[in-house]
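First, one chain by itself in structure tokens, the form predicted on its own.
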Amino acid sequence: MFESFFNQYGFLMVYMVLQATLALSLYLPLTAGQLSLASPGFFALGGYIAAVMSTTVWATNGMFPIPYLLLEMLLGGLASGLLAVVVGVPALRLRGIYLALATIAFVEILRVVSLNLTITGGAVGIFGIPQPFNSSLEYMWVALPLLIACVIFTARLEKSRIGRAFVAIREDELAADAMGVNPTYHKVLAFVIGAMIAGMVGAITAHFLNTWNARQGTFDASINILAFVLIGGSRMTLGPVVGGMLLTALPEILRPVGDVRLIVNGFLLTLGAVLLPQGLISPRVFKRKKVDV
């Protein structure tokens, strides 16, 4: 029974974990008060690096070596981090909706560039990306440790001096600056860390999907990831994780309702935003109730 369940839903389970990890890449800049929608761009970059490296640089006829996959994840994360520094220093001078528009433009620029490059396969993309595992569920051996590591890192970062600086900037940037916190440094740092996470997730997702193209990094993907964070909860590390898993699985859960499942999905998202403005996971959920004496 359990074997048939995992065989049937193994792909979905792994994808839920990957999307939950990707949600953390948007959550980190948000902790510093930055509404950045650039995660799909770095996600696509990491995927392209893995796709190009695995199909040209160290192409193999048999099973793709796992150390190569880990190296691609590292390269995807580093490349995304470096690009985030270049983009983040000027872009993060903007605030609010202006920063969101700038990061959307960044995602669109990367998408158009990938559509017109030969190395990325143009509009067709890259197919036949080598597989390091025999089944979809085996990807969990890499995806789940990556999620756990990112959750632990993010949780510890929030409790550190840097994390407190993020919160101070989010609550009042001028007051934080007056208290000696460097807003530009910390905002760029949050942006870079989020970009590195997105790049690593993109590298493993390219192998997982076996194909990669410009549709992986679009404005629609930005909105989906933002929904993961807002519905899950944008004030606690577990919020994006829960939101990413739940909203990734929701269309499959609603599959029995047929063609109207996307309408129901949108209705549930709207209902969740109205009834739970702080998300499913918020500090209020874990706050102890006061007892009146």
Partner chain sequence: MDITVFVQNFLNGLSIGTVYAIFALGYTIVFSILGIINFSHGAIFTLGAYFTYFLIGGLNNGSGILANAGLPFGLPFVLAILVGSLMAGFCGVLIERLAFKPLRTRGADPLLALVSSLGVALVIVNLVQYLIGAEILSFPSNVFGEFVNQNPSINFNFVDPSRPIPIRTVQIIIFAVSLVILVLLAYLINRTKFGKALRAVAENPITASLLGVSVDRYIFLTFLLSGFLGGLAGTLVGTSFSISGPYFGVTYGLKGLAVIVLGGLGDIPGAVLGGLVIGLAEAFVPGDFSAYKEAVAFALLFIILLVRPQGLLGRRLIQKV
Contents of the next structure:
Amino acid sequence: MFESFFNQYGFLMVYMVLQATLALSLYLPLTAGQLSLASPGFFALGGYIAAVMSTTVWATNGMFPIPYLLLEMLLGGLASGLLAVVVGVPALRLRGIYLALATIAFVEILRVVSLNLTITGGAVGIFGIPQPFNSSLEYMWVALPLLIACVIFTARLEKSRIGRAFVAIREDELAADAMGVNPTYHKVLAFVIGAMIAGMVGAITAHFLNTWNARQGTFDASINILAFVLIGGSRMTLGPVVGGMLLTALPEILRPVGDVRLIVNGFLLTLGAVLLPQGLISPRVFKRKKVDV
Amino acid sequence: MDITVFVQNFLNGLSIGTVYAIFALGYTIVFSILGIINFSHGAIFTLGAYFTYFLIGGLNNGSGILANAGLPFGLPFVLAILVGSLMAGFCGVLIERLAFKPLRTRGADPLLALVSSLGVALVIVNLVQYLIGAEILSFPSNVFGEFVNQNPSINFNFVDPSRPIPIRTVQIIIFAVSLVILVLLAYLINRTKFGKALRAVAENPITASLLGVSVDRYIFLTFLLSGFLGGLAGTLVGTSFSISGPYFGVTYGLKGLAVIVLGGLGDIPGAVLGGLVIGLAEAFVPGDFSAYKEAVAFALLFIILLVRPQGLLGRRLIQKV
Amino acid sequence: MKPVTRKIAIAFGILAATTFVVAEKVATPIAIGVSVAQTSNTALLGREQVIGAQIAESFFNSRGGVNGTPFKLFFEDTGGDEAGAINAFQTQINKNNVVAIVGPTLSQQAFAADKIADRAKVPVLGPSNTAKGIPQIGDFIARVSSPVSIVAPNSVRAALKINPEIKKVAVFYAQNDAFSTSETGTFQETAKAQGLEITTVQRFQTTDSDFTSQVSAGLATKPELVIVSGLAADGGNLIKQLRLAGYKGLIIGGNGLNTANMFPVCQQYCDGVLIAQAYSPTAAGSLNAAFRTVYKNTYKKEPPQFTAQAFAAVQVIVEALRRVDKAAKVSGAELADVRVALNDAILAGTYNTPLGTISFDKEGEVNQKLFYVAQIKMNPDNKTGSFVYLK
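Could you switch over to the form predicted together with its partner chain, since the one displayed so far is the form predicted on its own?
Let us now look at the entire complex, which starts with that chain.
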């Protein structure tokens, strides 16, 4: 019974964890008030790096060694961070929805470029990516520690001087600047950390899906991740994690509904936004609980 | 570049650019009033085309649960496109009431409007798929009358009489209709009381309400107009290329975003300019680089935003101190 | 029972439940999974496949099912993405307890989901995956859809037969579609091998509708033959816009255009287009005739290739099941054993399907005997037409 449950939902559970981590990559810039939708671009980049490395440079016949997977995550994270600096320094001068659209433009440009390169395999993409594990569920050994590490890192960051600088910029950039917080440095920093997380998640996901192609980093993905954060709650680290897990599982939970499941899915999304304007997890919820106790 | 090819690309660009403009205007007027982006605008575009298709008496050749269904009557095309677009407009109003108004009354984060309208778009697209089906629907070739049916393309001799330039008649009609709509809209917004009130609400809703403008009523009318323009653009594109299924509006939805930001968010002439710039830029992508045509709109957007963060015609953002 | 002992008992119970795996048996009716894209923008193809599978379900069940035991198809939607395909496959394998799966729709999805089924030792039959490398995913993976490299070249030879004067070729393809990008490679190699000059290669997206810039650029090179690899909506619009821009020469459409869905898009301009087919509705054989009649009675048009391939995939599984069942009764047997035996049986057999006679090599690659080149003939109403088989 339990085994068949894990067989059926093992993939989904790991995917939920990965998507939750991806949600954090969008959440981080948002804590500094920057609405960046670039995560799928870095996610795609990390995935391509892992896919190319593991099918060419480190091609193995048997099990793919886990240290190599970790190395790919590192490479994917670093490459994404580097690209984020290049894109972020000019782009983060933009505000609000303008930044959002500039980052969507970035994702689209990256998608079209990856369709046209030979190294990325064009539209077919890269397939037969070596597997470090025997089952989907075992990916949890990498995915869960990454999520936990990112959550702890983000939570600690928020409490630090840097985190307070992020909040100061979010609340009033001019005032923060006047008080000696360097807005450009901190905005780029938040963007780069987010990008590195996305790149690492991409590297795992490429192995996890066994294939990687240009359809991984799209506008649709950008909007989905934004929904993870906003439905989950954009004011606490736990918010995007819960939102990412829940919205990833939702289409599967609704599977018994049959043909209309995506209609219901969309309806619940609207309902969630309308009924929970603070998101599922908001600081208010926690404060009220404390008063009760 | 060869002058004939140049003229041809220019006309192509104008034709598609005006459609982008009409579609983007629907986005931009909503943004100018409420400061939100309505992600379901692409779905409205799709709906407008489906409404008109069925209003002219078209049968559903899709395999949804309404397979082979159709209306018992058929309206003349001109009437159908007006009614169909108006119906799309009322869908826009419905979306406003269900997905945006509750957020507004609560003073929620404007970003949430992105998510609630995303949900609506998901519902519309999948509902169309469920009811109508994923199949392609095509308008009959005589929808613009017998003349167009007999002369699907017209040769123009602009430069070199020995090398006439063939232009699709439908493209000329769409261009003409779009121009008329743009002129009417310019009149409506700049010359009428409605337009003045609309601009007042956009400028400052609180002041406008103090001056006796019913803000709620103008929000209603804005969504009606926005939906109408979206639906109209959908029908025009549908007649030119056929309705490719429930996801018909998705690419336009994304490109429309590029158009309004390029022109300057909430700026009406900016949306028109943005539409034309992107239409022309795409038309002038050299053949060898056709692979990158899809990225042109976004590359342009990215570069222009870096140079002029407020868009081409947008007002410089004044930072509050 | 004391609370402590009860806790221990419960703990043991849970432990027992996790370690003691109940071996699943094959149910009656026998469960076969069909996981294709019923939603997303791939649903146009997925719908055609669902219809083909459903026709096969009632057709073969009314002819005795699996030696008297009925079978039942379980449909689990994959959507258009890789994760959706994996989730659907997991549901088929672990919840629906199917003996085999037909699907998924896209090759990219197959690379992801087929691996999962192969690990679980569940046979998969791809109804429409044409990219290279699919049968090599694993021992349990086979396909009824021929790889593009076999289907495409015939039509180039047919075009040269119609007009031997052809020298210059313009190639158009949908660069975001996996099938079209592999197909165009084959087309270009074939054209070069036939001594033709490729004057331009133009790329577009399956989501495009306006092709004026590609058409202008393509026709500026004065081609005598145009080859289009794309899907119904985009390919149809491209052909229409080519004709309206004054192109008079021959057009070859790839296998993605082998569907009546294209007719209402390009209308009278579809006329004369040569299409490379892996399925022809007019192909000989009593089974195809029966399949075609059932389809035409319900949908009032010729069955598309995707429908025929899905039908054939279900047919292959049913016929293989019959052979497994003859050796040892399938219904009630150990599910895991049946899956393995079924996989061997699928690869061993020869099947007389609407696609013609097919069999598989040891990797699971299909051997299809017949391919067709058809020319589109539109009816006067400009919305319907037919594929006329070229000898």
